[in-house]
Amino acid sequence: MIDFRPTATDEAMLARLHAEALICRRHARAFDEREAEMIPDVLPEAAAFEAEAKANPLPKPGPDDTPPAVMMMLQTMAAYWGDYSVRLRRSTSGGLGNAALMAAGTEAQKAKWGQLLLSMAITEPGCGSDPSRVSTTAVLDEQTNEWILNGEKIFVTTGIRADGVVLWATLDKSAGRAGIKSFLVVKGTPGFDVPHKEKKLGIRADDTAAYVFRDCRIPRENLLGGDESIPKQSSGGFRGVMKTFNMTRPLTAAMGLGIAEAALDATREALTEAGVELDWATGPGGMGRLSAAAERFMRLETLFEASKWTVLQCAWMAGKGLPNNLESSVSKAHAGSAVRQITQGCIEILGAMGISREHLFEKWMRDSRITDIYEGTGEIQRLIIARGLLDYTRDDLK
């Protein structure tokens, strides 16, 4: 059976996190409000809370505690329950290219650029949701061994931050998915261009920028994995990048409930202020006994329960070496709608509260908007739902 309930060493953690969250919480107006600033790597209040987590040190987790693929989503959960962007010590490591070079790298590659700071690119300004789309070229100087890459990326997450960029380009058009590879290009590389960062409706202080490469030449060996084929029958080098989203896309969703909790904590706090009652007690039916208000906000809590069981249970899938391609995309789905309906639900309960800049509400809804966008969304997720549970195929759902 599984088990998600947290032990104690689970919620000491938890704690400790939830406190940090808070400083970076102080400083979340302000960064979106600055939205062309670049957030600090370390913000004045680190030194003294990390003095005071080294005199009081957390227990070590143990056998008995949450399964370490579990416990990184309800961490995830809990440092975006103070900002999307602001971190008390930005990680220098990380990026979601980071997660393609471990999941389809060599090991000398991953030795070679495993230290650094990875983005990935992916989307063009013709191709948002299809990746199968992708019209970057890569063609192969043979005279010299290099790579020449040609082509525009756009909404590159961390794109100013990175030291380099696992880039998706296609080596044959005509072979479509197939022809997809993935190419480690390293910042200062000549042909290589940020002309800037992207303006965001939400998460507007995370440095999502685009590039530009125009004959931009790398190493024949930055090829993630190596492998040059193009094979006529299967999707190639592909299919198996794409599996780094099965574990990135339920810690997207985590992100995402992270702050769908915030509004709802900070909501109910609100709620109970004003006297309202919210009580779990009157059971299924009983909802009508209920002030609307109180009804309303207790259907959010439910489905946030009900998207953060899917997420974890996708999570402890992944560290059971289980396959859980549906259940990722099942819960990136389920959270990407969830946490639109609470953060805006939140604010509909609070009314001027709700949409009053004195607050982080109207923020929270529309950070939160990316959940169902980035790393394919809420609409591509529930085509390869649809592929999954009816069995159809790429050409049944066009």
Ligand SMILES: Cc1cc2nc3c(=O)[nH]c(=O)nc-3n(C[C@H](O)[C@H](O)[C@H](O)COP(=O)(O)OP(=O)(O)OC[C@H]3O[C@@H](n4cnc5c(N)ncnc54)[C@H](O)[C@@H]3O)c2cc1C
The other form holds:
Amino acid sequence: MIDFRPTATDEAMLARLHAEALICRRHARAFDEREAEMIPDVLPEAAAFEAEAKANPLPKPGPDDTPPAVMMMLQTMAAYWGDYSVRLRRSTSGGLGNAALMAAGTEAQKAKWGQLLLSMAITEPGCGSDPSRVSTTAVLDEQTNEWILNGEKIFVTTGIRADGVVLWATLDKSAGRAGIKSFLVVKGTPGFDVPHKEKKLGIRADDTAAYVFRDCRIPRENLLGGDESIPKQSSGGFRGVMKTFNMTRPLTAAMGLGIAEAALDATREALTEAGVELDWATGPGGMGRLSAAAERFMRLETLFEASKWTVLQCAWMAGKGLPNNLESSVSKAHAGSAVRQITQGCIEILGAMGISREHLFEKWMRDSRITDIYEGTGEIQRLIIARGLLDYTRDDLK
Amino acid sequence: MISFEMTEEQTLVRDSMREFAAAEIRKRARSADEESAVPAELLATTWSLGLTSTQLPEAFGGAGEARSCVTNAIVLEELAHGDAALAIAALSPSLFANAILDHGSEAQKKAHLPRFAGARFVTGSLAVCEPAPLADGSRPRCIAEAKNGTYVLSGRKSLVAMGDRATHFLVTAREGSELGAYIVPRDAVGLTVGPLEKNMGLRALPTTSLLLERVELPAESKLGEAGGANVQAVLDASRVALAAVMLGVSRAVLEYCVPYAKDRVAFDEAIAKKQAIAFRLADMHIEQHAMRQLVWRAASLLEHGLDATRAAWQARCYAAEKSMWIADNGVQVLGGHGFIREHPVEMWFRHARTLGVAEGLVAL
Ligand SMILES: Cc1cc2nc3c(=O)[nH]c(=O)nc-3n(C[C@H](O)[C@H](O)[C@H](O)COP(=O)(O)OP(=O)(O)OC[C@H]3O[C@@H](n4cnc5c(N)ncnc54)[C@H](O)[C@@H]3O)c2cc1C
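Give me the form predicted in complex with this ligand now, not the form predicted alone.
Shown next: the complete complex, the earlier chain at its head.
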């Protein structure tokens, strides 16, 4: 049955996460200002919070509660409602590379590397949106049974903390997409350097890194999935990696929406304090009676809800095992532009208070800006959606 | 539990309504718009489908089927995909009947509901809009004064759907600071039903104004009688219903534009291969998809009897803004042909603007 009501168990879980998020938020500004520092894996408040949580265990979710895939989005929103990067206790697994390993690795590879924190390096100085242009090369040394990697990767999320990376490199540039394979490279391998942490507009506490590979040798069995052949026609291997986007795209959307919700909640509080009334009973003819700030805010909140439920619908499909390729691009595209409008709009409503670094509004605007860029820009999502609608191939529309 | 799973029944209803709209509604839309008249045979056909009567309790002559606001939103989207004006006309009996069913006293239900279970099309209406700038459904200027066990209504209403043939009007008015609704029979002394209004869109939907000059009504005319009723909930439901109609119009535009853009050639290739067009289509798809989530959410809250005022505002506002955007861009995708009445997009463009400012035209 179509139902939009979270259960009491769902809400208890989210309330706990919101409480935790508020602790993280206390540290948000400091780590934004001290970009060069790595944020701690464990916050000083962690032990006390966890002890209290243990003393008050949450009810166990059952079959009548919201399905896990949908909850995962709500939980992500709740975590990011505190801060984009700071966590009470940061996870040491579950990087973007781990998703790729789970999607494309063999059982042996999953067993061997599953415990590591893995980053994902596709983007290079010369290519981002069009990963078929990847120019990092992998050449097989038949004598030693090793791949020799050469190239440069940039903008690698969790690039500093990661234990290793899933790297895209080409076996044969002339083969285009078909020649691209993923390789697992563990940190410490000679020839694999991490020259710097990128300096960014927002999410500064995130350790986004640049990687360099110079004659970096890795064992032959580090090719993810193990298939060394270059298919003539299909882009099969490429597709396999693309499939991971069907859950990561709505997740990226949920991250941005968590921040947008934080901005909305704080703006609502400020408006209430200023005596601005949000009259949701107002009909279409009566909009002119609302103050400009009230109407602007109400529309931003509406945009947020539209985006949130679009993301949840997409995750619900994934949880059901339904193909959600189009929906994942829809949710990412929608959230990508929604969070831009929301965080920028809140500042416009608040005025000078919004841009002051005494408050977090300006940080939220900078942090959420990434949503429409990585995991495929808004334009790339629209390409995918349009191809789906029009039944066009990549060559028909690019 | 949050779930987006349509019931088997909802899937069936959606499919059959989609077929019905394609076969019976879409083909009549253009001529009905040109003639500014709703075809009588369409009303008879939709009446025989029992869209209103099946959901009335057996005690009042209905089929007693469970009423689901979400299912009704799905029905509205599908019928409006055929045509918004005709969908609203066909469902107009629910406008009056559902308000009585949800908020009326037992006596009011007994007095008014059996009418809607008969063999021939009858309709009542809901009078919310007023012909004044900044007129707000939740704050009517129309006033009701309680006087010696009667109510006296004074004011003006406009955009009253099916005003030319409704047997009764449910008129919203302010009683002191309270929002009330009053059942006004067509022949009430002091009530003047105006001539058919001339609107930009929804031309096939007959609408009229009402002039209420000290219309004296017996005490039992107030919806819910002495205790009154949650009239805001009636407005909320009607706002969500309008949003569902706008959703149907939006999808109609998108689905018309996609094959057109693949077919139309300019500069040696289909215009759909140009990103300026392709991205516009993508955005139309994104927005109608997001609109549907807001419509279903508000409908689901209403279905469970929860306060849906905020969700209804959001669904209606989003649908109004985005359906206008979609229809506007639909015209642009067709270029000059979009401006010509041979294609339906100009009609949908007029519909969208009209629906976005209307209130009280349709119920869930
Ligand atoms: C903080 C951060 C973290 C990141 N994390 C990772 C990571 O972990 N791993 C990783 O591999 N990458 C990561 N990225 C890279 C990110 O995915 C790319 O930046 C993104 O895909 C865009 O690529 P680009 O920067 O090269 O832009 P370009 O591809 O140069 O695009 C520039 C502009 O052109 C538009 N454009 C491009 N192609 C088209 C087209 N066909 N039609 C219309 N418009 C088009 C784009 O939308 C964009 O607006 C990260 C980036 C940042 C900033």
